[in-house]
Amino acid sequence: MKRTKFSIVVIALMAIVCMSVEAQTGYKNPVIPGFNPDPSVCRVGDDYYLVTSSFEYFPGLPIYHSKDLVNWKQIGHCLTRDSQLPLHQVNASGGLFAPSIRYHEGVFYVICTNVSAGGNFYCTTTDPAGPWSEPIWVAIDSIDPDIFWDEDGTTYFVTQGNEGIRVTPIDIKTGKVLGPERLVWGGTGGRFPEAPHVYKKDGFYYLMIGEGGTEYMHSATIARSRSIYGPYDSCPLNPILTHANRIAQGFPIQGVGHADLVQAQDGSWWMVFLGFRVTQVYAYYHVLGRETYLAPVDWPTNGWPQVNGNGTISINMEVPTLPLHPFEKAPVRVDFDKDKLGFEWQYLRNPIRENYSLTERKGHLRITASPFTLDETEAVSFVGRRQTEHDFTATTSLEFQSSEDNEEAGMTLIQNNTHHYDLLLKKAGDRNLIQLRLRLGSISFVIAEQIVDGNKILFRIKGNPYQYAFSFADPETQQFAELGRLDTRYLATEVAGGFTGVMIGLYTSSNGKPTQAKAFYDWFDYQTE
């Protein structure tokens, strides 16, 4: 039987509707993969904005946008100027801790702590893509700040103190403290009560915090009061989110906590929070850093919030979602043909800007060597992006212009300045050497090396849950040869310490001497499996 044009159109529309309905059930965690900890979220209309911690990396505090809480796209950074973010000689995992993002009377606020310079501050804008204002400093000695506006117009600064959560009235225009700091809740007894957020609902002030430390005993707990100053009654369901229990002890997601709540435009409630992925290979190691996760919340009138039914979450979340609005996937290849690097790229500390150029050679990223090395807490000549999955392939094309021995350029997998793996090209007399080198604490060792012709090379790093494989190729033949393999676990947080995740970097260094060496990177591929 022949189908009419009308029937074909109807069938096509029905198929689209079915696909749309199906797409609104279920999503995959994490919603922002890779090193993106301490998420905070706010809603304006049907738009959502989220910020995460960035520590010693510059620019600071990535800003993400979403229409559905599931699909996120980075739209900028809060702190893009040296005057906003001094990071000179900041130690690994120093710098920026635990931001919050809020919206009030037409203005966006990002509230944060620079633990290495200045303390608590907030920045403002009317466009979350930026630019943001210079920091407004708040003279309260604490970390993990948030701002809460009460219905009577009072503005409160909510922070973590050593003994618990404190609430302090401030002048929102100047940051001036207007009253005493008051300790309002010490949590349920878990160590490090932190990450406070206050919400007003059904006449109650709800105070949600993180407890247990941002490790395997992490959790989110909540209490409420009729007064912002308390006393606060602890929720009988506490902790409302944790994987430090028998139910979740074998889950691939661990360390969940440091949460924030948001009500969607349809009235539903959702929670964003950090967690980290471990593997079956190394059950108690994680290399990707703490990532951003999402869970539905049931919050009845006059009741307590319940996270995903039993306070645990999974990678595959089979729950109803908001209508999904996915973004176009990022391209595998970056050709360095734009005027600026993409938002995914960051420097270690404040960059020496003249060491970088996207215009000196069209379609290339030029990085001029500095005397600083990856082992130092300095403004090394480095740009990097997050490792977002255990299974990935990163490849780049490098030309290294060097005239002195011991100058080098290449790729690095860096957890911090004391734990990194480097795949590099260097000059040694009249030869060019490729080396695979590791730095593990006080140990620095060349695993393998190979003499090559010329100063142009392709480098490739392939990762899986338990090993990284390092390879090289002549740009003409593009036939890759493996130089060596190294275990992922030695770049894990459990070994290296700190609060960040592995970054995949492009760098160059003259290892302590004045230099004119330059590295030209033609392109960079990043593909996940």
The other form holds:
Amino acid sequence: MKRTKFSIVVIALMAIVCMSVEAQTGYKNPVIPGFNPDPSVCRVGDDYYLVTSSFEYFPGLPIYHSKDLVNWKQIGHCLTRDSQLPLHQVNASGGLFAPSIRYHEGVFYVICTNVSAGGNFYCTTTDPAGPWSEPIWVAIDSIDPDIFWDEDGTTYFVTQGNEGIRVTPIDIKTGKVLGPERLVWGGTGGRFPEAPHVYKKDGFYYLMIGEGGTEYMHSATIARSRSIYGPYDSCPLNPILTHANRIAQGFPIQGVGHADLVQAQDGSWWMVFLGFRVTQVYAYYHVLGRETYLAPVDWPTNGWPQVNGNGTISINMEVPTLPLHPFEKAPVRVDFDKDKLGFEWQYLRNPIRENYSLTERKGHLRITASPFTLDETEAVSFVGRRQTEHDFTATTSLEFQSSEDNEEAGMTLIQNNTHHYDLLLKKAGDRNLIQLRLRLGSISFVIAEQIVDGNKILFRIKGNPYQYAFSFADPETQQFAELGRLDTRYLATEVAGGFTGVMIGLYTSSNGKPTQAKAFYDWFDYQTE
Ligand code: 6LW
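Right, the form predicted on its own is done; let's see the coordinates for the form predicted in complex with (Z)-L-Arabinonhydroximo-1,4-lactone.
Entire complex below, previous chain first.
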């Protein structure tokens, strides 16, 4: 009896210790690493759903799920059909800009802009894993749209505008504009007031926006009013989030801004936002694109929000979290033995479906060459996944069935069509040749090449913050030899421009000529630890 009581006390104590340890665990930023900008989040019960921008990649707008705001798992994409997402000949960083995700009366909404075709729209579903509806188009010319449902039943479209944020009543069933667009707030004076989200709290309309542009001067600012149309009072703490200040001058994370707020089931408030990790502090290069970050929010002084204390954040966040629900880690190896590619794989623009097969040779991804090259803004034969850490190793096993010297297949690190590094296999008469080639702006150059035996090869790319090393091996011996190294910085956004991040791709091309060449990829390994 005594013993049982003792055990109960011990178990209870252990449970309390475990719970408090769980609540004190802290977490690491970014919470969604790699090219995942412009995050927007909503909560339904104790489930969180988050969406990020995807530009010229297909399918569009990845949707993530979480139970704790820290651990995220991709559950699908919002735009999976060509009819929802035309991306024909879309420029790099064209296509889909910043989305919002909202939940209202049992329905999920993703609100976004296809800047290359159609403009503003929203899609709906009752299951955020999809499928989502066809777009409902809204005839308002702008970017960064959100929808706000007021308590009186009016629905407002809230968007960016060159002079500031605009609010417009719409019919939520049809997307029809019901009244004039009204300019409500120009921000605190930073360039590009954008990324608006409206929240109603304690009788105020809070309007949070991004300012300063999406580079090193980026920030989030907030204002409030008793009316949705203003006038808005700017928060005295503005910017409530920024790293464009002395405190954050040597931080590895820069460019924080473009934020969304969510209240958790325990009453705590959180902010998701974008930021980027520089390759070296004070170096001002980033290659991973803009990523998704998380910070706690308090409302201590007169109801104004304060982000992680002083409006800056770090990689190691020593703050209480919600009870953590980690997901199983993705395996290092993708064997291509399923009937579909995982959600991490993305095409460039609407793929030509018949160029891809997971069934032609069981356990292999077959990519048929097309005349399009990686240099063009076309539906090139390519699938890629995000580079999510500076330190990684990506390896693949390739067999290339080709009969002409103009045909090539291999791996690429691509920031955009004018900035990519390619490790490729091709024929050279009756021999086989591997090449390491770069394309940087107007420069195309073969850095190194070597004759190899046969048309089967292992390719490996190893990255660190400063360099990518490109290696190859005979599949029989698996002894890797280095072909060359290239600097990461020339694929950085600061050099290449645009809004995306480096993708690690598998591709094949016949460089403008008719072709029947086929690349068979047996597996792909991606390791970051
Ligand atoms: C987006 C704008 C921005 O529409 O970058 O960071 C643009 N802010 O809000 C593209 O992601």
